[in-house]
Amino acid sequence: MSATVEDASTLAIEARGLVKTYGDLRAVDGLDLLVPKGIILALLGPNGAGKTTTVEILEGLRQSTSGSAKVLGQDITRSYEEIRQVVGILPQDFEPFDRLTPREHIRYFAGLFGRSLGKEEMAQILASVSLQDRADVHARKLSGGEKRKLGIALALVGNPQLVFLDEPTTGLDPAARRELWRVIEELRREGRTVVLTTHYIEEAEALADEVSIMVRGKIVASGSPASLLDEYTDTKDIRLVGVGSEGLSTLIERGLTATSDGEDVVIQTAATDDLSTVLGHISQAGLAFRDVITERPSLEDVFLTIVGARIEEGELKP
């Protein structure tokens, strides 16, 4: 999500300066966020970064204290009518009315827009959420992943551009959260902008075009997953399975930084180093080994060195 992004035309979301106090609290502060139409961003933070009332501010249910900020071209604070009409939205503590289908819940929620549904269109709704063999069952028998899908269904009532996901796998199980993976991908592939807060950051690194990592109200960091990785990481790790201890003293003899992990020892490189140049060291060492696995560094360690320096700076309490 490049800062130099300068053809508004091609923006989702253009945030300058943004700020929102609460008396002496600084939820938010001056937060710049450029969002190219078509991706996925996932926006990452501890708790308290300031997530939440961010989106809520971009998705013209909070004022901001100061700042501008564009959603699709359109002022935030001067065209919220017409931005909720090509905005949908997920809140983290979205809860279906019992008594009611999915389909049913889709029918009113298409008439809060103004729109009469047709067979074909309610059925590429549900379709689009896997909900079609669950349209007609009360809400309150569905299992947690699919009253997800049902909230996602009614963001996409007013086939936005722009859709605001707050949160949208918590505490579902591995299964479930996956299945909605599937669901977040789609709306991508349909040519959707999505912006993603979450916990798990393993979804923005599944999911993810462009990352966003917010500390106290600021974005400390942005970029695709693999370009963080670039910036943010300097070692790769080469594991040899079931080398065994005596492996491990040989390659320290030779100048190699390593560890061991059970059977195997894991040997610490440069990201720059050239593999090739390490195996050549182990193989003239004359050990046997059953496989060789390189290790990089994660999207988790990322997150951590950034909140971790943020802390040892004093801007975060551990």
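Being a predicted model, the structure only gives us computed values, none of them experimental. Take the two forms, find the largest set of C-alpha atoms that superpose within 1.5 Å, and that set is the rigid core. Numbering follows the first chain given and starts at 1. Compared with the form predicted in complex with the partner chain:
Core-aligned CA deviation for S283 between these two forms: 2 Å or greater.
With the core held fixed, the Cα of L240 is displaced between these two forms by 2 Å or more.
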Contents of the next structure:
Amino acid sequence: MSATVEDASTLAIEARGLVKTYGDLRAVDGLDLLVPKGIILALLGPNGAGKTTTVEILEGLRQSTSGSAKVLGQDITRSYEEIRQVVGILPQDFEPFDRLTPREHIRYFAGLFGRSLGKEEMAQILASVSLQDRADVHARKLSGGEKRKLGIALALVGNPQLVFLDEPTTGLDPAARRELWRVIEELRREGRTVVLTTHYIEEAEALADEVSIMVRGKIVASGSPASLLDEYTDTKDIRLVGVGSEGLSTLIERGLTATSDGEDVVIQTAATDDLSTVLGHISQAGLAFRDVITERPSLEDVFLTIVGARIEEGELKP
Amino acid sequence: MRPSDSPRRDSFGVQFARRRPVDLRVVWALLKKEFLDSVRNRWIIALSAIFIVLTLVVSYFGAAQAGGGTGFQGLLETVVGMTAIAQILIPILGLMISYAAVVGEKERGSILLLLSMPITRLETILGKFLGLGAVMLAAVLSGLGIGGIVIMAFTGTEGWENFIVFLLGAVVFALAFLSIGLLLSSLTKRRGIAMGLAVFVWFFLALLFNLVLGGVLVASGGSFLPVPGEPFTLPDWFYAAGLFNPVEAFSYFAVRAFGLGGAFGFPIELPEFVSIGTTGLSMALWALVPVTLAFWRFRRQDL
Ligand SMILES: Nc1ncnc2c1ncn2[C@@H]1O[C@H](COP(=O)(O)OP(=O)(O)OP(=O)(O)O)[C@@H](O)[C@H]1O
Ligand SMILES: [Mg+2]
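Having displayed the form predicted on its own, please output the structure of the form predicted in complex with the partner chain.
Up next: the whole complex, starting with the chain shown before.
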């Protein structure tokens, strides 16, 4: 990823050769990661890939077995306190305290920075995660999405430059997920760097500037969603809707690679092909069809290609 | 976890090797949160209420019926009942308030958030101990304190100094169980296990210990029955063993706080080494050592 961006002052994270072992298990296995400032990076991977372990090492909360990392220019093993001041985290499985309200939570965690928040600052934090209407409800009564928003608010009380969100939207319904996406995009707009882990490909696609796909403790692919698509997909399909089976033979006669799919015919082309030649063939064939759809493999297909068919929970665990 | 190669490093939060002085604002924030969280806990409210009501009932009826015993004798007779209640309920309250204090945060993932804040682990344990301690202080002082006032309304204020000493002892006794609970909480990985251990500790210290000691006494040819005509005593080792148990230490402390053992309705003389000093020291050690171990454990654990 961003191999061109090597200047330390523009990197939020610079990790080299990180390894974390638990007994014989290599939870993180020689991981390199460069994250430029100001972007959203999605660490995408199946269960047990080592995402949480990686972010906890980068947060300075877990000791790596070997390797080195700098976060915002500071060595994670030497600058614990400095890092605490500039990094905010949402732990995986974070549950707020049942009997405290969001406002009390925020006041408490701000107090741990030795700060007492003014009215305006409190209102601003609550608004940034759109919890202003639920600010005085005991956390026990908050919905899953509201609890996660509160978690993000708590990651923000120290006004961090770098925010780690470990599975911020797992278990939420689509509407709540989309709302959280807006909150996370807002963080980038404010100039913060965001590292989030997720199982959801569409989340990475919707939010992330950069995606790193992690399998078995290693990053196996990374880049922007678009560049990953370019790199890992070499086909592009053209679907002729309702063209019928006689259309198929006509197209094959003209030298196109095509298969039939119900009433439709799908023409396979190389991603690099000039589409106008293909379209020329189609129009010259004089076929009748209701619609033309070009289909590119999605990031999900890329993910499945990379991770193989082994994404089912458990299967990847050694 | 295997110990880390470098002994100076914690396996988690390595960099805590660098210390800084305790920041009182941070401790205060932690204290307030623990206090607020506990006083909104219905179980803790309910148990404190039971404690307060029971001590009130015992002190009221005890004092009203103290056989016309007014003055110091009346105070003594009623304090016996309060001590019995405190011996059972204060340990339960102390353990209940603290057993989840660390392990509960591990389970809800909030411990990571906590540790991602610019605070030290010493501040964390200190804040929790003081915040929960404040709740215990409030419960003990309102339970026993109001009870004491009720009693003195009947029997007069004679012996109030003794009562204050007794109250102080009860507070240390309460902190001892808070401290034990925090240790259990930092030793365990799951809330349920911490709770099981807490129940066991209570059962052992408040019930089993005495039974075992009594069994040993009888087996070694001793007896709980006074021999007519002779002053009743138990062997010194019996009391010495009791000093190691905060529950026993508290009851000896209560006896000593009000003077002689005989005052407690039993013709028992405590040996000289069972004094305010030694019983108080025992309870104080129980209040300090477990929480220190809890800190030590919490500081170097991989969560
Ligand atoms: N404290 C630990 N002790 C032993 N093994 C651990 C520990 N923490 C994590 N592991 C193991 O390390 C591997 C990576 O775990 P990790 O939690 O980092 O994965 P993940 O990518 O976050 O998975 P998920 O998507 O399920 O959250 C897993 O096999 C896990 O069982
Ligand atoms: Mg995880």
